[in-house]
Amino acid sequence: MSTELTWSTAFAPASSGNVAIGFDILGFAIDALGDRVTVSRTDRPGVTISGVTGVAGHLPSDPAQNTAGRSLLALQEALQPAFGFDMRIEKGIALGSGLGGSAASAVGAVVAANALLGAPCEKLELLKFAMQGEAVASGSLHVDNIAPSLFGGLVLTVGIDQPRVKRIPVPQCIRAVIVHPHMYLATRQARAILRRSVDLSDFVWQTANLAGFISGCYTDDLDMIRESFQDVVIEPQRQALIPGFQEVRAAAMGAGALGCSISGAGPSLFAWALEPDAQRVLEAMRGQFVSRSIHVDEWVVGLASPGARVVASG
């Protein structure tokens, strides 16, 4: 009797891209929410999408236009399995939230499909397939959401054609505070407003902040993390897209946050704080949005997520 799986369900966590100072190269997983993708084997090669449920609203049913579908097509084109894939997506992450919704679907799809292969792929191979799906949503290849969703934790990714992924240790006392205002902000829109050049002084400042931040994470140097947690390149350009951004950030810092910035392309914001301060930081950020009659979703999470994983199969 065959022991091969015929279906698999994977959970892929949400993520916060950029982490202020690491545009397109840094991201951390948010295990409190995510997407679940169920992939089943079909007799004929190809990819179909039989259903999408959850918080996403309408998503393309054409696999080539769907982030999860395009990821599976990339996997199939590369590996040429003797069977096809049918997929059902349960969206737990609102699209346009800045929480890696498109990346989670792409990651969940390839992780679920990988469990059905006779010779499963390494995570780095899966990352490359998922990148093709993410490009459908954002218009470019970048991995700051895909890598943390797949690998978990705080992740640095260097390179696109041959990406190198390094999970960065985070002091255990730190928590991430996530506040999602009920707004939609398309990644393409948030990328389109960015300038294509950077002043030399800003380049030096941002480079120093990135180096200081990573150094602080490796050495448990909270003062270094706090002093380096400032985006001088992207945040100044995008903040106008988020009502009350400056006030929310100031409130978070006043409540004891180590840093506060835009999660991915926005409109969600995140802060890092010591565990005893995290709830106070959350309340301060929420209060600024509520004062503007903007409803929010909110989470306080640790930074040790295991990343995407298979949660059911048969």
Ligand code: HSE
Second form
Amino acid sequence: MSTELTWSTAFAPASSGNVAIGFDILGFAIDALGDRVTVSRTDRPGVTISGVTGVAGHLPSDPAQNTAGRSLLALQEALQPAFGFDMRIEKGIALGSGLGGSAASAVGAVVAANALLGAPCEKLELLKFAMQGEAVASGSLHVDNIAPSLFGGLVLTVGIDQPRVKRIPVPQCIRAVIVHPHMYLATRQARAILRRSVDLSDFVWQTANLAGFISGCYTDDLDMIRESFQDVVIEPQRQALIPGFQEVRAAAMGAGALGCSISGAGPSLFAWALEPDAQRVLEAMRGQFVSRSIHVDEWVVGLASPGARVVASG
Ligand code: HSE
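What's the form predicted together with this ligand like, now that we've got the form predicted on its own?
Next comes the full complex, this chain leading.
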């Protein structure tokens, strides 16, 4: 009797890219929500998508145009398996939310397919396949959602062609607060508005903040994390896309947050706070959106999640 799997389902968590000061290179996983992708063997060569359910909206069913489909095509091209893949995607992450929805589908697809093949690939190889899928959605090869969704926790990625991934330790007392206002904001649009050049003084400030933030994480230095938790390059350009941004951020800081910024390309906002302050920060942020008649979803999560994993197979 063959013990080979015929199908496999993977869960891939949502994620928050940039973390204020690490545009396109730093992100953390949000294990409270995510996408589930089931990949099955088929006799047909290639990749098919037989269903997309959940909070999907309209997603392309042509695999070359779909983030998860494109990732599987990249994996197939590299590994040349003797069978094709059919895929069903259950979206738990709203599109255009700034919570890494396209990355999660891409990561879920490659993790499930890797399990079907007997796990020939390390996570770093899977990262490269998933990056091809993410590029379909956003038009750019950025990794700050793919890497945390795959590896879990707070992740720094250096390099694109030969990416190096470093999971950064976060002081255990810190929680992430995430508030998703019910609006759609296309990543492509939020990238298209960004200036192509940066002032030298802003470059120095942002570099200092990134270095300070990461060293603060490694040394449990909460003051250093708080002081360096400021994006002086991207956030000033994007905040006009999010109604009430300044007030939501001010409310979070007033409630004791260590920092608050845009999650990925927005419109979701996130804050980091000490565990005893997290609920108060959440309520302060929610209150600002609700006072503008904007409904929200909200989560408080730890920062030590395991990343994408196989949750069922047969
Ligand atoms: N780093 C990307 C951006 C994340 O901010 O455009 C998109 O989710």
